[in-house]
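Listed next as structure tokens is one chain, alone, in the form predicted alone.
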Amino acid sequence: MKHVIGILITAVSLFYVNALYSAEYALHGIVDIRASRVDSANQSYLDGGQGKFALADGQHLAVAQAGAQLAVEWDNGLSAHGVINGFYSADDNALGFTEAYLKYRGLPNSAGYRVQSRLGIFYPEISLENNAYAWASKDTLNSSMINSWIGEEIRVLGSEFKVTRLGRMNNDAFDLSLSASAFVNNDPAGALLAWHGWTSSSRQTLWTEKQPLPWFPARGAGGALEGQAAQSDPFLEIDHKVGYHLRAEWLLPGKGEVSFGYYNNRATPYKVVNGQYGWQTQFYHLAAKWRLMKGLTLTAQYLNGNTLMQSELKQDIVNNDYASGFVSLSYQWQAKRWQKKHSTTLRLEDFSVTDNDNTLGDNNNEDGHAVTLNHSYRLAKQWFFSAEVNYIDSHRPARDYTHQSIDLVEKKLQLAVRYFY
């Protein structure tokens, strides 16, 4: 598998070199600098704790994201894409690739059908929030819990094929798309969701980056998970089985869209390599975005699934059902005095994990809700100032393993200057 990744990166690099002479290219990105105040009695999940935010309790000044997105396009419909992201704070320092893929976008045929495909490392089409450069979100600073998890554990090395029936060429008001992906390198996905629960941040896991796990008794000497590595490697191939993702989308141009998808990594749940287990992770996702009136947009998303990890004797060690959903309203308006655009977003979330196994010292049950309120002001064409408040109320019994409160309310205030180029 390492050879496949090497060949892919080499091919993309050659395309970039060739692009300097024979193709059009564009470089875009984001620089997001934030001052934050976090109120939490638990350690950040990025430090191996059970807190819901990427930053620990206290005040922080950080580069929340420094992302660069290079696209090279040829006149035959082929293009190459590479995304680099960096994150810097007193507790978190990382820089690397998050996506690298080749894309083909064909012209519609006489029947009004268009074919698209991707090959490489990419995010499956799931999020409606992360619609800016380098997978940033336009409307909020922290992604929803659904898409925070996608950014942390769901990334694939594979291929995607998409067919779109264009309404304008078939006397219909809507477009209809169907897509299918086949992929590898996502077998441990589900471990982080099980062991630190749902989280809220804008932090994306870099390709090949590992993330720390919290301590719990089952990971101790003699526990059922004694052999588990201290860090999870979510983008790893363990059993050489191919997973898949299916998605359908109905789009009414100028009004809104509805999509439905199913993801299954088909991992072997009792296979383990160097302390990294296969997690048989599957989920359905449903999303909708609709323009209610001028300036007012409703976005909603729901995800429901299951993840299973077993011992080498095929006995259930972790068997979790999980679900999360959110509804958000975004209103864009213009103050007459300054003639500048404002945007206000309110997001309400609910989340849960249900532990179905009987493993001692590994209680993964969780439930809670979250509220996010964001206001953004466009300072200039590419400059934005944002203020955001995040509130999370969660019940998680696993916190008792480290003598923390099972019921926890966490708050975060963020002020950000964002530059999109």
Contents of the next structure:
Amino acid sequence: MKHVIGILITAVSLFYVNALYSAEYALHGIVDIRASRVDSANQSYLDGGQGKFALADGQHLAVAQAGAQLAVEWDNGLSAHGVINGFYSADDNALGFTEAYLKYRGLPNSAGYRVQSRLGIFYPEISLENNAYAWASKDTLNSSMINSWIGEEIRVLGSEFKVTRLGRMNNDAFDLSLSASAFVNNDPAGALLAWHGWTSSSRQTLWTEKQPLPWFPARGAGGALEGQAAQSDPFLEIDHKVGYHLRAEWLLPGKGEVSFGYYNNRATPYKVVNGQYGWQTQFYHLAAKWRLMKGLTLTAQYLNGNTLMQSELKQDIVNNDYASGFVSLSYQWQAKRWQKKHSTTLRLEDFSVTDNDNTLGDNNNEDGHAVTLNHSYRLAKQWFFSAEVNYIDSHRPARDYTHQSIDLVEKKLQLAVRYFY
Amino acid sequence: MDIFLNSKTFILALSLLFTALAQASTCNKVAAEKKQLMCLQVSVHSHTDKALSGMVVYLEPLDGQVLTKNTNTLTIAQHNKSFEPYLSVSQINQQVNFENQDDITHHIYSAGSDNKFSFKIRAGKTSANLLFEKPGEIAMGCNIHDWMSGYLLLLNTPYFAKTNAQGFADFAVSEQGSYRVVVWHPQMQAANNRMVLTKQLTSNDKVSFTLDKAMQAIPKQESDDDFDFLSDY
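Please give the corresponding structure for the form predicted together with its partner chain, as opposed to the form predicted alone shown earlier.
Next comes the full complex, and the chain you just saw is listed first.
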């Protein structure tokens, strides 16, 4: 809360500064309304169940996202950004901030180097999919499992410093970027991934929002996780230790980009405050995007890491390795004029969690794969109509704790109207 | 077969001759129309002898000839998130306007030059009355759209042109004397991206340039992602 007040004070003072310098305001966003038919568990992960979609088994009409981003930009390269997102369905009702930060983007110097920096609450640069307004996914309705997780548990309060070397000014065809962030308030990240596994949705956790955990025996009386709160609060600072994120990107204009990054929240795994544990979570991520031919783009991401949470006596309670990767192909139809309004995306995913600890009543193992097929049609400049099929086949022993099948195939068919403004 | 080949060669030669004559006559016409003394026709060809269009050609007086000042206004447009034209040329102290024809803001800057500038230009607006005092070439970029790339060449002469589709640039010249004839293009693989020769001008004349090496690819001013609702710059 202290941080939020700080940001508000900064925002207000910036509005006064605004009186002195000319500023430009930009308001953009998305409204995404969906009708879905879901074949899954009776309780979605978002509702404290084991279902891998944000919606439970059945038919739904939902506001999958109502997002708005406001930017105030000054001529000196400084800008202030606030992103609000709302989600509404039968089991879910939330509205609040997802990001709020100040950004500075300098001009390239005579050697072709540009400095950019962000300060505040923001997503570390990881997702290649969620680059539309308000962190919406551009080519599919449900984000990949990697980016669904980023949206759920990875958010930082910190500062990011990025240097870009522009190839154009150095007689090179490519641009290079290096960035480093130092952050706090992401210590419980990893808890939700351990306890409900990988998921697929377009839901983002709001800043200060808590998400429920599924039931498993270790949470019961006398269990190793008796002291764990019923809801995880992923954006907390528990031990006052600063985490970091590093990223390098190679970009070939007109062709594509390749990036590599490493995240480590440096949380103390045996510290617990109000039932929220520190989870020492670290992972590396690889990403590539390549334009194979006109209209055809290949996007791929891979993430691999480890998370550790211990008792106050420093015994491992949860020690997991996790990995997920996807490859997607997007085609913008353009052989004929009318086809330009159509795009098709096919995404294949693989995911796993490996449980390395011996805690009774808390099996976190998981293994599975997923397929997504999306077709979108641009009705008018700002209106898109999308149809998407999601298929997830997973093996997850923890489902047995609530008497569900360990091996489960989940399916979702969704029709969406998306409006960008 | 021989006759056919010969007649074909003959027709080709004839047509080349006619083109050359037609070009020469346009050059003379240009001089006559502008009531100038003489015409210099410059032609530029690639290393494989193909006509090169869009090459900047300029003449610099070497004998202290006093030349008129170019008083035209140069407009550099930002259109479809690209600089149009890619290459702009102006005489120093000539008025330069930047015209944003897009519905978004651009942040134009000069990359490493004696004529340093940077400004934001809002949708549909024109930044007018820019004057550049120093000769030189300015590589321009947009700090919001990194793929945008354009050049402004500032010269201390009113004699500049770009070659046409046939590779010709015509100059109606008023003062006799010695001139430095320069061909410039940022993608020309030569020292300072230029070819230079000196020409004594007393009457209608012609010079031709043939590049030693292939031109480098002109950068495509195109976004990697043309989705209209991207969040970041």
